[in-house]
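The data below hold one chain only, encoded as C-alpha cells and taken in the form predicted on its own.
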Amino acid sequence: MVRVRFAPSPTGFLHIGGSRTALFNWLYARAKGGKFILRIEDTDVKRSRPEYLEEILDSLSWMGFDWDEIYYQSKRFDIYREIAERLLQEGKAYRASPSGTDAEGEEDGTEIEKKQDAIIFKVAQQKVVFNDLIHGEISFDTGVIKDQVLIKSDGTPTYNFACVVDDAAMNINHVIRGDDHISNTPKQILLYQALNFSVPEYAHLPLILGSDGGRLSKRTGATAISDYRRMGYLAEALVNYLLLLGWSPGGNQEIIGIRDAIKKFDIKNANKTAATFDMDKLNWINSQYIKIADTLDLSAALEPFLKEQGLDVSKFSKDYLLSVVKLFQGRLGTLKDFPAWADFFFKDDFVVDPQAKEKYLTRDFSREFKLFVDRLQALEPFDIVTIEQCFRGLLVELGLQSRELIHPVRVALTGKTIGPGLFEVIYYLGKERVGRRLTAWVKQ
C-alpha cells in the first residue's frame, strides 16, 4: 500500500509551496488507494507556535486534505535518542561538541545553550544513486558531505535524522517533496543504510517561481492559505490551481474537479520544470468556480464577507439574498468582490462614485426622474418585463435616447456605472427604494 506523508513545521503559516506539496501527497494516496499521513515536525520548541499549528490544520481541512493518521515529533524524542544510541553502540556515530567538530546539522542557525555533547553520524565516502520518480536518476558523491549531527547539544533531533526515523517507523514508502530537499536525500539515504531501513521512493517537485522569475515572495503570491481564504478564494478553485502548478490533466484542460483529478493523477507525470505563480490565472479559475457554484452554497459563503463590511443581511429574506447573488454570480472574481459591487442592494447610504456623478448627474434630471417614479408606482404587475416597457415608453415620450437616461438612473440607484441589468436592479430594489433614491435627486 502506498503511504505518503506531509510534514509541516508549525513555525509559520501554511503557504502556497507547502500546500502544493500537501496536495500532491494527498492526491497520490487517494489515486493509489493508499494512506496520507500528517506529521507535525515540531522539534523546534522555541519557534513552534500553537497558532501556526491551528492555521495549518484548518487550512488543510478547508482544502479537503483529510489525513488518515497524525503524529507529532515533539512526542517522539525518546525514540530518536534510542536510535541515535544504537548508532553509537555500532560505531557508526560519535559524541562531540558541535563547536569542536566539522559536522553539519545545527540547521536552525541559532545559538543554543550547550547542555551535552551532540551525537554525530560518520559519513562514509561513497556514491549515492537514487531514481527520482520525476527527474530520473540522481547521483551524489558523499565526499562533499560532512559528518551529520543526529542529536543536537540541547537534546533535540536534527531534521534529517528525525525524518528518516519517522519515515521508517511510519512505513512511508513514497516521499514527495520540493526540489529544495534534493540535497537532503543522499544524507537521508546514508542513514537508511546505516540503520538497515528500507529506502523509500523519492519524487521531488520543481519549485514554484514568482511572476518575476525569482523565488515566490509575498509580493508574487507567497501568502498564507488562510489569507487566500479571507481574500475570497474558493477552496476548490485554489486546489485546482495548485494542481496545475506542477501537473496537467492533458488536452489543455484547466478546470478539473478533484474527483476527476484522482482518477487521472500519477506523480510520475508531474512536470519536471518550475511553475510560475500567476495571480491572474488564479483569479480566472476562481471566477469559473464561482460561476458554476450552487447559488445557495455561494450565498452562505458570501454572508461573512457582507458582515465584515457592515452589511446586515439579516433584515432581508434568504430568497432576496439568493436573487441578488444570482445577479452578480457571473461577474465575481472573488467572494470579496461581492460586498463592494452589491452594497446598494443592502443599504441606502452607499457611496456614489464621484466620477460617475460628474459624468452623468451634473444635469438636472428632476422632470425625468419624477415622471419615471410616478409611472413605476402605478405599474401593475411590477416585474422586469413591465419595468422595461415602462422605461422604453418614457424614452419615446421624452424624445430621449436610451443612454441619455439609463446611465443617470443607474448611478442614482447604485452609485456605480456598471452592474447587473438596470431593470433587474429596479425590480429587486422595489418600488419604495427606487422611488426614494430617484426622488433624492429631484430638485424641489
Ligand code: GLU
Given for the second form:
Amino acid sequence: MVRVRFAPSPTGFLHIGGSRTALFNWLYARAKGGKFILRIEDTDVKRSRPEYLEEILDSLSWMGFDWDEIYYQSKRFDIYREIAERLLQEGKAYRASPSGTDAEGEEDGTEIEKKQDAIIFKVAQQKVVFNDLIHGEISFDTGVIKDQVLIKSDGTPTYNFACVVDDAAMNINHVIRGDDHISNTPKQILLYQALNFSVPEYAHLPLILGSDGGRLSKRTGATAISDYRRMGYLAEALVNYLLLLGWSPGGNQEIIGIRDAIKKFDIKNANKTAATFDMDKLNWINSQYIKIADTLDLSAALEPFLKEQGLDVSKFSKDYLLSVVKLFQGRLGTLKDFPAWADFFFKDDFVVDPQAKEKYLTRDFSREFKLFVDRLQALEPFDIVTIEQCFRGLLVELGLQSRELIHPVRVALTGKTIGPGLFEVIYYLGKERVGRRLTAWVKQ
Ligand code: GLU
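Show the form predicted in complex with the named molecule, please, the one above being the form predicted on its own.
Next comes the full complex, this chain leading.
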C-alpha cells in the first residue's frame, strides 16, 4: 500500500510551494488507495509557533487534503535518541563537541544551548545512486558529504536524522517533496543503509519560480494560503491551479476537478522542469470556478466578504441576495470583487466614483431623471422588459442617444461606470430606491 507523507515545519505559514507538495502527496495517496500521513516537523522548539501550526492545519483542511494519520516530531525525541544510541553502539556514530569536528547539521547562526556532546554519524566514502520517479537516476559521490550530526548538542535531532527515523517508522514508501531536498536525499539514504531500513522511492518536484523567473517572493506569489483564502480565492480553484504547477491532465485541459484528477494522476507523469507561478492564470481559473459554482453555495461563500465590508445583507431576502449574486457571477475574479462591485445593491450611501461623476453627471439631468422616475413609478407590470421599453420610449421623445442617458443613470444608481445590465439593475433595486437615487440628482 502506498504510504506518503507531508512534513511541514511550523516555522512559517503554508505557502504555494508547500501546498503543492501536500497536494501531490495527498493526490498520489488517493489515486493509489494509499494513506496520506501528516508529520509536523516541530523539532526546532524555538522557531516553531502554534499560530503557524494552526494556519497549516486550517489551510490543508480548507483545500480538502484530509490526512489519515498525524504525528508530531516534538513528541518523539526519545525515539530519535534511542536510534542514535543504537548507531553509537554499532560504531557507526560517535560523540563529539560539534565545535571540535567539522560535522554538518548544527544550525548555523542560531544560538544552541550546548549542554552535551552531539551524536555524529560517520559518513563513509561511497557512491549513492537512486532512481527518482520524476528525474530518473541521480547519483552523488559522498566524498563531498561531511559527517552528519544526528543529535545536536542541545539534545534535539537534526532534520535529516528525524526524517529518516520517522519515514522508516511510519512505513513511508514514497517520499514526494521539493527539489530543494535533492541534496539531502543521499545523506538520508546513507542513514537508511546504516540502520538497515528499506529505502523509499523518491520523487522530487521541480521548483516553482516567481513570475520574474527568480525565487518565489512575496511579490511574485509567495503568499500564505490563508491569505489567498482571505483574498477571495475558492479552494477548488487554488487546488486546480496548484495541480497545474507540476502536472497536466493532457491536451490543453486546464480546468480539472479533483475527482477527475484522482482518476488520472500518476506521480511519474509530473513535470520535470520548473513551473512558473502565474497570478493571471490563477485569477482566470478562479473566475471559471466562480462562474460554474452553484449560486447558493457561492452566496454562502460571499457572506463573510460582504460582512467584512460592513454590508449587512440580513435585511434583504435570500432570493434578493441570490439574484444579485447571479448578476455578477459571470464576471467576478475573486470573491472580494463582489462587495466592491455590488455595494450599491445593499446600501444607499455607496461612494460615487469622482471620475464617473465628472464625466457623466456634471450636466444637469433634472428634467430627464424626473421624467424617467415618474414613468417608472407608474410602470405596470414592472419587469426588465417593460423597464427597457419605458427607457427607450423616453429616449425617442427626448431625442437622445441611449448612451447619453444610460451612463448618467448608471452612475447615479450605482456610483460606477461598469456593472451588470442597467435594466436589470433598475429591476432589482426596485421603483422606490431608483426613484430616490435619481431624484437626489434633480435640482429643485
Ligand atoms: N520539514 C521539511 C520541510 O518543510 C520536510 C522535508 C521533507 O519532506 O523531507 O522542508
